[in-house]
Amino acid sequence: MSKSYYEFFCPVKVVAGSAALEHIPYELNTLSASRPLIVTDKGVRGAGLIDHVLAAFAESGMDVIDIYDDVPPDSSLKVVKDIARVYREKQCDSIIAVGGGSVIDTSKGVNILVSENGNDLSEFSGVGVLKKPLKPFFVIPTTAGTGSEVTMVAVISDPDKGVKMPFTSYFLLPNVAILDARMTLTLPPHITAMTAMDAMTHAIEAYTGMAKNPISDAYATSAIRKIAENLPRVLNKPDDADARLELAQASTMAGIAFSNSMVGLVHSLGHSLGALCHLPHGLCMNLFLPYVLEYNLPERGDVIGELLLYLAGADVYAHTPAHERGKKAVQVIRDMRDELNHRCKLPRTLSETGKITRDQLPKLAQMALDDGSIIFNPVEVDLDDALAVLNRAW
């Protein structure tokens, strides 16, 4: 599908591959920064991953000024404020986020406060509130799934009000994303699988959604192919650095794709399930993906059918009649989920999670309708439609 008008934007510099971490001091220097604060969590530090980053600075003549390693899985305004205080007290001039989605979103919030000289992050919530560039900001992902290293969005909880606050601005985009296989080599199989399916969903919804465009399509299809080919390799051989890097690159590509073409009903349902039952985002994506694709098939079968080439390869695509490719693509995804369930116990249905009861489905459906992602789903969704998808996913 071609569009008469679209926009595509991704100014993040990607430094990837062997010894990518060792380039950080040089990249900081090009931005006139020399006093970085590392933001991370206990798990990442406990796994020894920060040691790789510190070693990259060892011969540079530049020092990491401080390390904040207490970011929780579901970060909050208070955590952001605490880190901003450390940044100011230590007179830092840049931020290096080392971690997954929570660490990266938290670091984006910190960058808002220290750049705007503010104390109340809620004042900057919403779209387009920020009007000028922020402090130098680098991201080193330790999972291959969120794509947050190339997105302009952060979501941070306000526990007092019981809500998650969204922040959206091009100025939230990091200056540099560092993709180094050393940072994901120790990722356990179930998290590797969950985060890979998160990236897969980003790419598939970007490719099949209403706001797709030719450039985002290129990133999305490359990401799908890389995940389909390399996730089995990593599960078979977790220390395969080349396959780990391929998954990291796929996550970044999928992040670039969906940042420019948005996501759809899988994310609306997933956001709602995550909020209601506190389940990991990647698990929710894996759970809902085939059921939403089946819902979209009647009106989007041709586009979904194109996915078969990237999911299963040229031979399968060529030997599948055109009118059957959509269903075949969904079946390939189902087979992939079955394998992940067998190997990593990754749930495929709502009932397999053990975290939700069937009488909660109407509430979940209503929450999904209120999620902004649903606007970009290629097929319109009402309450009965959302509930029907949830019942199929039960």
Contents of the next structure:
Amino acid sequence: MSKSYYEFFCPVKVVAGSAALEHIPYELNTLSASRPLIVTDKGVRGAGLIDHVLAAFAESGMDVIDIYDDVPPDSSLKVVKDIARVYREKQCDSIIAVGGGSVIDTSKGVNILVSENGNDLSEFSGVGVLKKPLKPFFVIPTTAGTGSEVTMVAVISDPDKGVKMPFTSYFLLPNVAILDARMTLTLPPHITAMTAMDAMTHAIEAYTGMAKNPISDAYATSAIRKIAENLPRVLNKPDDADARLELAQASTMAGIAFSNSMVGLVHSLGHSLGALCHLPHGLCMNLFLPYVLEYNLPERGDVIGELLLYLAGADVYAHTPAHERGKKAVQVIRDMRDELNHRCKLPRTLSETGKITRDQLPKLAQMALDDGSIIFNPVEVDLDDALAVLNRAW
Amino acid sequence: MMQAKRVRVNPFKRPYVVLMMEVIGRSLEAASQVDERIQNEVRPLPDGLMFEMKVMPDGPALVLQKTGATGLKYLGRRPPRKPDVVMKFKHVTHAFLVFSFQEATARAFANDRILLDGEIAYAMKLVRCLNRMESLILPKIIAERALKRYPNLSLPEKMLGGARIYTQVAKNLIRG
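So the form predicted alone is up there; where is the form predicted together with its partner chain?
Next comes the full complex, this chain leading.
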């Protein structure tokens, strides 16, 4: 008997589709909550997205108690404490995060403080420190990429100490994730493309990584198909609500997949590049994805080849000999990136970013080796290997 | 109330894990004294960093601390303070699978057998130290089971590297 083993866990209720926002008051009510605090950022509020949420509350008999809209791009300890103060002063009983990764991570930090009645977030940093459920927590993603609405981690920076504090707990998972096309309809094309490639990378690394399992595979392959089919539709017609919803669902599905199967070398390199050059995470994923797949191809060609079906459809898959499917899958991703570069100027190589010099590559390779995701890459990576991938991505 | 039925367990499993914790702790200490690649991994770690590998909840353990510029000192089975980085096996069986080379360390991570607490970057360096040490001291046929990829080591490099670590372990034991 095989000694393989896996775990899969996702207790987040997904509320998705037409008029999904209007389900929030009911969902809060089922959790005995009625005084929500909305946490968001200036960009989301400026784009008018909070108005959709407020409209959903307007006829429900439930009010939003307050809106905190000053979350910065990098979530920080100070902001978390500030929001926790507002939550307590206004006697809120639940949190609704409306935004991308930073807003969601910040809200998770706030939920720790207000639920544990604490003031020092660092006391709760680490794995499994939280031992009981937190306050009702809803997430409305406004990008289709991070998958943070279904992950049990948060990273909050402490600028005074110059460290990033990780938090990992089942209790950080939101109670409800709301996917409503209205919330991503106005996302500009280049951000749509970057975040979609982030979700694509989550799904592909989950499917090809060491910790893959049958249940996360199902989520990953569905997500890949949805992104491959609907990203071109959205770029052709940005107000296509159906295609937007498909991308939002794909992002959540990819999030479920990678939070159970982890990610690999694309993320190790991407986290390092993001930290060193302050490039958006989705862009970093887009940069490294085909080069890492090529690195993994000799040992993982069969698994990568299976993805051709979801990336290019049944006809291409059937017409490609089995031993060539891995290479073909990588070629499809390269073609996709060329198209995104043509339409949105999304860089495909390190040199195209204009943000990094070649003499920084050894440092980048060393940083990637210290990233936790590297252990889940299906093929071992040493310093020379990482540097070789970076040179190919140059 | 029905009494929980007594079941037979492998009587060698726990003592074996205890022994292997000791062997790994002492071998890593010795390897950090003689192997340049391990020293290069240890050098960037903060002074005094304490690392614990343990079986949950309170099972066999090993504790190492960075001393000097590149050294790791084996402190025994109990940490004198809260360690900075902790690698926790969820069950003694999971540690046994890894220490009996039925499951590679990376596979154990992928199979959710191990929890990591503390700064991940430091943990990754220590995992690489462990991999390097195993590649030198274990016979190739066993090291291939313990590692994701067996490194490209020449026979003299492996023999000499392994011998230096074994000798250093002996010296450290004699010195106490």
